[in-house]
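One chain comes next, on its own, written out as structure tokens in the form predicted on its own.
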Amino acid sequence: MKKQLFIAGEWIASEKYSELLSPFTLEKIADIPQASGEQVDCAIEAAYESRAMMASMPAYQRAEILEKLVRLLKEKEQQAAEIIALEAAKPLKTAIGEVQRTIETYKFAAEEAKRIHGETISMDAAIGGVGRIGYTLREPIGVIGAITPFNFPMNLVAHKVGPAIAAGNTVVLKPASQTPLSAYFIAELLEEAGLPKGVLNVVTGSGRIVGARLVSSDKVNMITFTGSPSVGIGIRNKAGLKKVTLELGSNAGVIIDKGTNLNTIIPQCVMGAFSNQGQVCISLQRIYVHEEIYDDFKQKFVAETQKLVCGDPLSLDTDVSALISPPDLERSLQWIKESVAEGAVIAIGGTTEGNVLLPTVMLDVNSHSKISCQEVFAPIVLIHPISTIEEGIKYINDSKYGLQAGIYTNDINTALHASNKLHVGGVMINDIPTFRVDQMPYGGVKESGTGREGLKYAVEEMTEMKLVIWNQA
């Protein structure tokens, strides 16, 4: 299968191609075009030339295109899930869940297209404003450069493309090198849904060419990026006055208070730690359990982890499959080895079956170990005892990241205290930090990024406010 670039509504070959391999079998899936700098410029130019047409398109038409995409995606749900499972090694049942979320995301985008509005200003609240009427408008920002990761190759594309179209913008999309097939699949469906030529352009290739061109181009008005902090910080430093939203790393933690019903929460915590092999920005990486229930918690957590099925991502029985690449597998094993050398104990896992890292639970982990203080992005979780809730809050806040955190407690005052003291973008009370639905505001503080996703909030990021004042004198 030889794919092509999607530029100005046309499918275009490239001079260079790279092989796309299955993370699970390491067998070739497809040949992926590697865009040249000139082709990236053509994609930017197509988006730039289409921006006025898209900005003038009525809201109901933008909504209709997105609604048609929703219908088409519903019809091809299984095919879409199989693409994700194949290119990302995401277990099929998890991939089906991602497609269902993607459908919801585009549905929310269609609805938000009809709700973009400003507000009236009470001009006569100021002495000098008497006799004037003021109001604001939300206008499309223009050309958006969208750079997406491999871990949710369809839904995180939707979180950038959906609100961009809803707001009347045009897009140049660079999907992750390992998961371009999902992005091309959505481009095909949007073409079928009637999206005008040039509104969405999909270019694959190296970040040094495609990403750099997007960030440096004067014709790109905004960059929206999901990925590593190092790349995100580099983008922000080079973007100049462009608007930039960044969803970066995390090492999400949860606090388990004494008195919590462990039988209820253990399955949630196991899912939060090991779903998609832990390759989730808000994957549960650190668990801080009150010492009174620590032993019971770790025993039940390990027992629940033993139930997980590891293997072929295309099997509906599989819970955990291969990490995205062999280097990521090697890195994860090295981090486990380093942690053990520092005194940590492996309660379960820590080994491989083929290209699959078995779900790994670590105890007695040094707070300065990589698997604690960095983003592990693998099926590895640590469990650590605490004597007070305040100690758990301190552990979670002692991080360069701050995306989401959770706390399980039966005490409302404890919950309120934690929600005030946890320095993160989102606090989940009586839930795992891995919880997300697609309309909620989502984003972090510190090195977890800037700006918010979630359709209403993404639309605000992707529009400019204009003030209009009428002098009635």
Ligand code: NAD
Second form
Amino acid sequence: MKKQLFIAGEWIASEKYSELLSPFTLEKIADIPQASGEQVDCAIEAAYESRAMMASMPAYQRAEILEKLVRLLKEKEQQAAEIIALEAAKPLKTAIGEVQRTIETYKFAAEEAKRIHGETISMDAAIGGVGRIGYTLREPIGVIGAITPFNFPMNLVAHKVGPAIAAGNTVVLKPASQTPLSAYFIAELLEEAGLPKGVLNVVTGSGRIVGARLVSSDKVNMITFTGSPSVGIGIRNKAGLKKVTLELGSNAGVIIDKGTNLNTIIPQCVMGAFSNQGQVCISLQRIYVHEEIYDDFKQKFVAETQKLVCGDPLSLDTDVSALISPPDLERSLQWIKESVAEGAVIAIGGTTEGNVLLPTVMLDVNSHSKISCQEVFAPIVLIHPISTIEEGIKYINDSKYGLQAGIYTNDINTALHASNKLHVGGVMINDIPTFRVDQMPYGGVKESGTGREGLKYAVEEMTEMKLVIWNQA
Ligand code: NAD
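Could you drop in the structure for the form predicted in complex with this ligand? We only have the form predicted on its own so far.
Everything in the complex follows now, all chains and molecules, and the chain you saw is the first one.
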């Protein structure tokens, strides 16, 4: 299967191609065009030229295109899930979940398109404002460069393309090198849904060439990036005055108070730690359990982990499959080895089957070990005892990241205290930090990023406020 770039509504070949391999079998699944600098410029030009047309498209029409996309995606749910499973080694049942969320994301985007509005200003609250009427409008920001990661190749594209179209913007999308097929699939559906030529352009190739060109172009008004902190920080430094939103990584943690019913929460915690092989930005990486229930929790968590089925992503039974690339597998094994040298103990896992790292539970991990303080992005979780909730809060806040955190407790005062003290973008009470539905405001503090996604909030980021004042004198 030889793919083509999508520029100005046309499918275009490239001079160079690279082989896309399945992370699970390492067999070739497609040839992916590597856009040249000039082709990226053409894509930017197409988006730039379509700005005025898109900005004047009525809200009901923007919503209709997105609603049509929702219908098409519903019809092709299985095909879409298989594409994700194939290119990302995401277990099929998780991939089906991602497609269902993608459908919801575009549905929310269609709804949001119809409620973009400003507010009236009480002009006569100032002595000098008497006799004037003032109000704000939200106008599209223009050309948006969207750069997306591999781990939710369809839904994270939706979190950028959906609100961008809803708000009347145009887009140049650069999907992750390992997961271009999901992005091209959505481009095909949007073409079928009647999106005018040039509004969405998809260019694939190396981040350093394609991504960097987007970031440095004067014709791009905003970069919306989801990916690793190091790349995000580099983008921010090069973007000049462009608006930049960054959705970056984390080492999310949960606190488990005494008195928590472990039987109900253990399956949630196991899912939060190992879903998509731990390659989730809010994957549960650190579990802090009250010492009174630590032994019980540890034993039940390991027993539940043992039940996970590892293997082929295209099998519906599989819970955990291959990491995204062999170097990621090697890095994960190295981090496990290092933490063991620093005193940690492997309760289960720590070994491989082909490209699959078996779900790994670590105990006695030093808080300075990479497994604890960096983003592990692999099926590895640590469990650590705490004697007070305060200690758990301290551990969670002792991180350069701050995306989401969770706390399980039956005590409302403890829950309230934790929600005040945890320094993160979102606190989940009686839930794992991995909880997310797509309309909620989502984003982090510290090195987890700036700006918020979630359709209403993304539309806010992707529009500019304009003030209008009428002098009635
Ligand atoms: P990555 O940073 O390696 O790549 C992300 C995107 O950036 C890709 O499209 C890549 O090609 C591109 N890129 C690479 N170098 C670039 C450069 N110099 N200039 C411009 N673009 C460049 O991330 P990844 O490995 O694909 O994804 C994993 C990371 O994404 C993790 O850190 C994870 O936590 C994060 N993530 C965050 C969220 C969130 O919403 N906060 C969601 C999902 C993933």
